[in-house]
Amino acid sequence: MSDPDLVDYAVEYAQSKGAAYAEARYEHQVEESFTLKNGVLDALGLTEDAGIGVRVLANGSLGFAATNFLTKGEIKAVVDSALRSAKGAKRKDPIVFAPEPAVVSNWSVPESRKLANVPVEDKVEEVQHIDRELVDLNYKMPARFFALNTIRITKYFANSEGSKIRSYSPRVRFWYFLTLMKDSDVEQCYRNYGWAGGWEALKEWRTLDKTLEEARTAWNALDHGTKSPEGRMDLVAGPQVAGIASHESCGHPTEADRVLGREASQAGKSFISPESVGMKVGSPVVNVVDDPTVEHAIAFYLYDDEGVRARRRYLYKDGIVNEFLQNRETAAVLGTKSNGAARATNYDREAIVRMANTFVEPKDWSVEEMIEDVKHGIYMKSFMEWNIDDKRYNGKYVGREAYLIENGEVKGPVRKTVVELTTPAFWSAVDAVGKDLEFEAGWCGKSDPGQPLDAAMGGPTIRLRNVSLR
């Protein structure tokens, strides 16, 4: 049996053991990733991965089991364990699903220039090539680390429901560390991009030009840095602390399994409670939102790993929790409908509520008009660190690349800048938010057996008015 057939197999075998309900997802993986360390090439890797997880949900309650054997006796042995998880697990509430649609689609992620075709050879001279450019600079520079991976991700998901919906979907991701030292002074840098398509991304992202920048406005903070002032003033914060904050503040808190205390042992838990939606948590300037079908971002989906349509979803609208990131199971908890945000990193894991791409929504300021408007601040257009409690409640963000604003105008950098603050009055201090979207890559870790996925985080540059910095 091919292995389309084997995922139809599994999910009509196990509808004739009983399940009221079957799902089987098969998933090949084609992973090339390397690392260079001060320009040499430290490790290369090519893996290459395919299965078939089912999901049963039988007496109330689910099961899951997967399988790299992909032989029809193989499959058939899968769905019989997860039948007996379901079947012994005896929950006091059973579990239900939100009901959907049937969907019968084949999308896929286009490539200008397909992975497959590039040479890991050409890929790693690209690399090089912005290694040496960087050390054409003449900085002191004692660390150097780069890491590129690409993946091409086939798969084909049926459901007990009528579903059918195959997918490919090719990603890339470059991230890197930059040490640089000035007597015994050290600034590091850290950026990761990522992209839902092919080899283009490196041009698409302007990866040479935006590393040397990189490495030189820390060179500047080094040599031409002072402390950054404190008390109470206006911070403009660039895409990249919109983005972390989005992420950390809102994505986590509005997961519907952390507000009904599913991953309070894992990933955490959340300040928000059920009965939020409507509650404020910031101005009424303030979107956030969630969205996968955001074109090249590198948590682009069309469906999840459910089976249901993406969309943008609004987790702060208007400065007010507006929904939650839902699953069929904890929209059917809370009565309402899947938005699609079941995912999971390969055939071998349950797919679980996480998020995709998270970001500010983009208004019509100018990063211009911002600064002109403050009269004493700092303008934090990256981070370097960040921390967020268990209930994603209180934040702390360090700035990297930041500068003094005075009467409207852009002075010399500072350093570590701190911004600390409630997501509520994060959120709330916000009064101007740009129309300049950026993204970053990011990794999302969640769930036991853990589960680190592909997500975008950014924004707009945004204004807070009056904050406590340190």
Second form
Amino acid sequence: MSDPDLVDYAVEYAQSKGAAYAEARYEHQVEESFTLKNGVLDALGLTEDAGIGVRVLANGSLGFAATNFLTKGEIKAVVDSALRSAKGAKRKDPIVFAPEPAVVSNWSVPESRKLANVPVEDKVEEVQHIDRELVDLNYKMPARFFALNTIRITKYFANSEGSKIRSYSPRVRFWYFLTLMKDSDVEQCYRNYGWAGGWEALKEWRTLDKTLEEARTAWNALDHGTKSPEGRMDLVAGPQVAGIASHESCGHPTEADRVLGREASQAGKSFISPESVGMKVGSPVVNVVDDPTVEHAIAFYLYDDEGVRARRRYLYKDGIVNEFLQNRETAAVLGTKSNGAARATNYDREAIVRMANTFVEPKDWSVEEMIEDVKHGIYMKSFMEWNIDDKRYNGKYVGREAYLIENGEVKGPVRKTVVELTTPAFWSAVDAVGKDLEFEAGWCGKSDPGQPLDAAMGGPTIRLRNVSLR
Amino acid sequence: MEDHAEKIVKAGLELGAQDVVAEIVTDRSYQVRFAQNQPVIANEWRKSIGQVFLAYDRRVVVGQVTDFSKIRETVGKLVKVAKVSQENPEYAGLAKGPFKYSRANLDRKVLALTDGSDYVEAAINGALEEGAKECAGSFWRYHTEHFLHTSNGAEGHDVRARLYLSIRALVSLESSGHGVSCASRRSQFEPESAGHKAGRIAVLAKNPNSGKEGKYDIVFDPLIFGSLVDQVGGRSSAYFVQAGFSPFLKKLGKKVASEAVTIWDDGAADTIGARRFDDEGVPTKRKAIVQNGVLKTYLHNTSTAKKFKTKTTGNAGLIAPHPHALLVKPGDWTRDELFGEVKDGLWLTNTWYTRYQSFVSGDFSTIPRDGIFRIRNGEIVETWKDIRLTDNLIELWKRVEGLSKKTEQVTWWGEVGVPTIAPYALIRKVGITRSAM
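Please could you give me the other form, the form predicted together with the partner chain, since above is the form predicted on its own?
And the full complex, kicking off with our chain again.
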């Protein structure tokens, strides 16, 4: 039996054994990766993984089982296992799924230069070239760490309602982490690039120029940086900062499974309740969206892992909570439809509600226009330390590259600007949104067992008025 | 499966590699997740993966075999890639076997367990009896079997079977508590106690007020103290030190904690992190990472050990060494005595989202969650919310005043990734900040 046939068989067999709903997902992931540490290629990684995960709904409960033994007998065993778990669950409130039409589709992400055709030596050389140029800057850098990863994901999804969806997603990631020291003073910086597509990613990213620029700004901070001023002032926050704030304080709190308590024990709950649609959390210029259909953003997809069509979701619209990220289970509880947010890291994980590409929707301000109107403030282009509480209300972003603004002009570098604000305090202070939309890749963590998943986060530069900084 | 490991090594050597390690891992784990006081899904896994490490003229490749009918073909691809790769001058070979291993500590009653719903129910009921309204968490029966074979003579077999339950109990969104139970034997597993603890903390944490910034003497519950221990254990990996992810660069032999602090890594101890050998086949054993406040060693595999002119500590990771299980030497205080020492401070029970401004300097913050309690003269006088612990990792450890005699085994999602035996701890003058409105 071929792998897709096994998927179809799993669904049919589950139905024959009494599943009210069944789905099976085959994934084949081919991954190449390496790390370059202080100029040394530690190891090349070459992994290939394939398997099938089966999820069933029976007696109002869910069971999931997965295997990488791709035989008919084994598929039968995992279906039996998932059904046994579901039927044996002592659940009071039956789980139901919001209705969806059956979909038959075959989609793929275009690769201008196919990842499979790029020799591994070329991939290594691309990164080593950056490393050599960094060394030539002659800064004291006790640690230089790079990671490059390419992955090709082939999927086939089928469910008992007639959906049959095939897909192919190639993705590229590049990540660096640099340590610069002057005497005993240290600056560390990182950047995380992600791309859905082929090897053309490297040209699009301009990684050499940007990495060298990052090192120069870190050295400049060590050389000339002063303590960031404390008090209430304006903050002009670059795309990286807007992106992380979008992800942490807009995307996560609007995940419907979190709102409903399904993730309460691990990833936490949300300051947003099921009744919060319409609640004000930001100024009227704030639109934060999550959109899986942004071309080449790393979390691009057309159908989610429940077979639901992807679309743009306005999480905060005009500063108001507008929509949650939903899968079919949460949508049924909340009396709505799924908006295609169900994803899993691989065949061996259940699909749960996830962000894809989350960002502040751009408007029409230039960065110069935002700065020229600031009497006293900080221009924070990037951050290092960040965190937020599990209800997504108390966030913190500490500046990496940041500058003082005085009377509309950018002055010298300031160090470790601390933006420690509640979610409404952050978004309500935004009075200008730029047009310079940029994305950065991230690993979004959620669920148990953990499912660290590709996500993009981004935005244009935004301006916050009169916020408390230190 | 043992045959597969041997076949992978044989194929690698025949195809030209000088060093080969194969570890076949068969996973038969089972989990029940629960939320809102009822199960939400049960998961089961039936997987076998052959993890492969090989070196060809010091060119290192890692990969995996998932289709065991294609061992030679898959290993061939890896060797081919190795031949076009680059030499790793820091690669120093594999530990030389054969090795003798301690007897496996295996409770077959754990393996025989096929339904965890009674444990889930016991934990939830424990929390509800304390007055909690909503419970969420997960029950795990971990079951993995490991067959290791190396080209340098190591051959090992290990069956790891463990029970784990994690429960968060809530009275409301901002009043919650967390409890865990970890056991390698069914007779030691106490999910109901974990539920009671989570419920008790949640009820105590009712009606919290916003916390205030400052420096406070803090009693750390074992779960949150485990998070701080995890930072020490993980960042003592020689690989992390080299890569810039550690505050322990150039700190060997130096004071990194108060004299009260001794932290061991011990993969041979009876914890749910126990394993008979590391990824090179070296038998696991106890070693002090920090002894009486002094950093004694980084964690090593054969290659990092050579780089640092020492011997492997039995902590391979073939690329990056890592801790297996962390144990804090108990102190001589009772929990009540630690609380009694606090004139004006806090009791913290859990945390998450630990992040650094600089790993090298150790400047970090983490966000306490679940019960946060104000202590005056040893007594709880108020419940807090919305604070952040902002400090420096090494300076914080230097301010450890006392540790309890009683310890608990903890591990938790994200924060305490390595199973840890942790006591209660009193740390002086800990930095607390909060978000501006």
